[in-house]
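Next up: a single chain in structure tokens, the form predicted alone.
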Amino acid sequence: QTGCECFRFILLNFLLTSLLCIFSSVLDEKLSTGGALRNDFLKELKAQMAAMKKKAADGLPSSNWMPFEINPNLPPETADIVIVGGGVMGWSIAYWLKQKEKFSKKMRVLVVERDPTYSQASTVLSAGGIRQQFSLLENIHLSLESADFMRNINEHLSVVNEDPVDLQFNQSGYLFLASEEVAHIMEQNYNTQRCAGAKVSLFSPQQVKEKFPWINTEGVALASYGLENEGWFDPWSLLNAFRRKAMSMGVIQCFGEVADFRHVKQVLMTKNGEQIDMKTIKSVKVQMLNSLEYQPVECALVVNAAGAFSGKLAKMVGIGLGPKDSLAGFSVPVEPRKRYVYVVHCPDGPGLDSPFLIDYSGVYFRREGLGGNYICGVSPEEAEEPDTSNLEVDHQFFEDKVWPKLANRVPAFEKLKVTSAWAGFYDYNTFDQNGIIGIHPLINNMYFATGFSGHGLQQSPAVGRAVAELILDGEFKTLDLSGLSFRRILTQEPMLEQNIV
């Protein structure tokens, strides 16, 4: 019998006993009155007892009757894998887990997402760019693999009797502009990118002016332009395509918030005599939204794909709460960083040939659809990071920090109008601005896919496959991403990415 069935049975017995006590009391009173009333009462009692007997029979464990309504949105009581975070990264991992499943096809995968509207999800609030112009081989390979996946997306994510996936992938390239001070770094990155197979070309200021005459090349010493597999796409379409496909393969979706973990601990000793607490997560407590109701979900392993809030999630199982000079004292160095995206209208702007331009000042822009619309922004200085307690937009930031640099690089933008704006969170890795992929050394069944610092969306197809390989195969098969493991944080050896936008 399940817990609910036992509860129903006990509750019905209690109700039946209580009612019999009441009837017994009433019976004593009735029997002291006249015969007519006694006969009426006996008929009424017989009818009520028959009704109670039927209800009791209906309430036996084989019945579906329940005195209280069961919340249909509760997650299952058990799952093999719980993925915390229903953004594009979480759904990519879920898809690849089912795609790679080898045996009975009965692996139960649960994806828990805290925002059912996705109105505050980092995925859908991003600028939607994809590029291979990185400084690290791991990031270049991840984006190359992801671009190939996106170009052939319907071979992977099509669903029978559903419309084909349309990412609105605009392959207009990225154009990075470098000053004299950083031109040598751009050349080094270019050589790395070409060796990795990326189609990139270096332009002199004169070549930039010839190809894009609307650019003011003052101060530009060198430019790098992506010839293939770079541009932008619709983030929501990619997320929804992964979600739709994964659910068609049996992945379970739940809207709720992970409130706690139940874990067991095994004490180990190092050669140096240091005590290490090795933990294993046994269940995840999922709190239903706007409710006191919750469901513990027993599971074999957990994937932390909670994005900007993955560091907070890790603390629930004690990561980073130990002594600072111990392994348990290393926290997951991921926190939310708020970024503003502004939509501007400029009828005389660059036009259809506009690439995704990244100026050496940090300002970026790209075309948004047709009709003279563009999106733009810039990352603030470290000392000026905005408040992350909300997603309100600072419009003065555009006036002071974005527009002057934008208009300097593209004079046509001196005349523009801000038509809308939004803010979203980066899952910012404060250690080295790179993704953290793999299992935590002190939690033997918690895997991470977080900390991508703005390039997680574009790399999600390849990262999802890598995490699935690590879980099901025990090692990376397609791309060697061992350099992005948690180990580099423990050894304090950052893998710094030079090209962070």
The other form holds:
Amino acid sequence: QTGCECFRFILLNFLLTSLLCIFSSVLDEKLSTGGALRNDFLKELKAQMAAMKKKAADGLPSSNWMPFEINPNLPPETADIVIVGGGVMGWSIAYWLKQKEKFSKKMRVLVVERDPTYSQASTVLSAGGIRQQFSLLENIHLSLESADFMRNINEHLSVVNEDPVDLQFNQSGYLFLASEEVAHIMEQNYNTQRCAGAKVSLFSPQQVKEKFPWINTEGVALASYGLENEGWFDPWSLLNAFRRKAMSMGVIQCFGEVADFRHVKQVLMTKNGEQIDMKTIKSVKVQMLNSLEYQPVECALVVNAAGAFSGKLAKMVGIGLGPKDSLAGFSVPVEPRKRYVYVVHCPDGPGLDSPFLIDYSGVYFRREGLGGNYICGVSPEEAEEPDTSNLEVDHQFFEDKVWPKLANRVPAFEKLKVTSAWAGFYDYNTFDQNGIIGIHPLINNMYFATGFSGHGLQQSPAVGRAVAELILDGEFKTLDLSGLSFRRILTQEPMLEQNIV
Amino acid sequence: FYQHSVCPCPLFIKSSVSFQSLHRCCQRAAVLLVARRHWGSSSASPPSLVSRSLDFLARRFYDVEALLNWKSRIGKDQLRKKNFYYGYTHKLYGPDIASAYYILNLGGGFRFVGQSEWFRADSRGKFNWDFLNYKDTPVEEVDMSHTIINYVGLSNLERQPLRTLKVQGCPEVDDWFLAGLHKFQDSLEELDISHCPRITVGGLAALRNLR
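Structure of the form predicted together with its partner chain, given the form predicted alone:
Full assembly next; the chain just shown is listed first.
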């Protein structure tokens, strides 16, 4: 019925428009010299006819008009892979999924992000450094591969007709200082790093003093310096590059919060008679921002890249809610930890050659720009972790914990002014401070890529590729990251990283 | 990249355009697709008519976009092939001859340690094969100005105790190339990186490694 009416309306409109076009063109030619009032009337009439034409065009089948309003921001009703979390990790996974399955238009990937302003996301609040000086071989390889990716970033992430990607990469290198007690650990790490292919060199205190005369080398027994593939860059550019490229390849972005999962349970019995529930997620309930509207998205796989909030997300599926000593009792050990970053201005500070200096006490600083600004901070002790309900900055923390050690290490920093500060969350892995990559043993289709505790950004390109390989090929092809899977949490064998900042 | 043969007639269009104008457009496109490599719009000068029209077409026709992608990929492949690691030459003749061969292939010039004459390739790419006589002499001074040397190509010059390196006006020398120069930190005395458009401040920080 509506179709019939529409058709009649369109026909009528067409006739009227054509008549008016002929009429007005004839009239315009004749009235070109005078008749201002009649011209105005004609113009108004023309505008109204244009509006009617538009309405008629909307009525045609190929337009987007619907008689009842639908929220255009809703995610699709079905998707093959839902990635929860729109930080650099989530978008890296989305990009690599599409990159590996280039010719298949059939795979629908949806990235759900709950904050379009990214105000609390760890990605954008990070200091943006990349280093290879880790103690765990997997971490070193991840960083090396990510640096390779960033070196050729325009080969990977450039989009036709758009500007090339500029990461503003500062090729400066990290300088780790070690005291007597930890010098032997640093030597061991140096050997591992060299074997893995990282370009690092060890310095004695005299060499450090020679190269960087503004450092006070008191208490330093050994220093480890990165020569290449280390430095810092702009995390927002990397995130946007991944996002732009992934969306150009067809990844769907949705701003909403994952409120619930609908899953089915399969009960298995072990030999000892213990019951294990295997869950399969059937759909994800995505709630729109600031509204009660929601859309259940049926999916085949879910990837948890929610960063600091991954533990909370895992609880929604029921991980960790079983009895304490059973398999179901192991929760995902990722929780948010607040870290402060202070921007200071020091006119006489170290110059262009200053590396990302990390002292053995945990205090770090790096140059920011060319105007004598520096970024510094420290990781607080376990016992004094700040409250994670908000991102308020504690300035007293700078006065008590950061400044004294910083001024001790770099005497020029005795005179400085704090110009700004911010706080961000680490997606802290309370178990062993290393990433968790892989599928959960109790949930058939939930993959995890979280818990990187401060070095997620620098490993994101390589981790994205690893997760894409795991999903599409079923196993790791380029880098073997099976050491970072869930297995170590269930068997309680931590793979500790000794170089966490 | 569509898996059908790219023929001008049935163009796959992105928005509705009448078939007549389509046909005319694609004929014009075939003519316009003569030119240079399609890069982003980050050049200082305003984009030329050619690149603007290519942009316009690529926005509307999938095939034009695919052709442009193909063209830039060919350009990148050529770059990669030229800067490949000369492993075969390395195995047969040793690292010094391999580096020398690489430099001459790219159109640069070099001088051996202890010799005073420079070996260069002329503007047509032809060079003298006399350098093969000097086995086991490392290369001391290298002039790769206006060549397409890049980070990967630098690995071909690895074991040479370079004292002078000139990469003036090289379009592919960027910050990562400068970071890779740390291999020559003990021997390098002169470095010329003027007129390299892709170097930024971040790369200059890498020069702290050189003494």
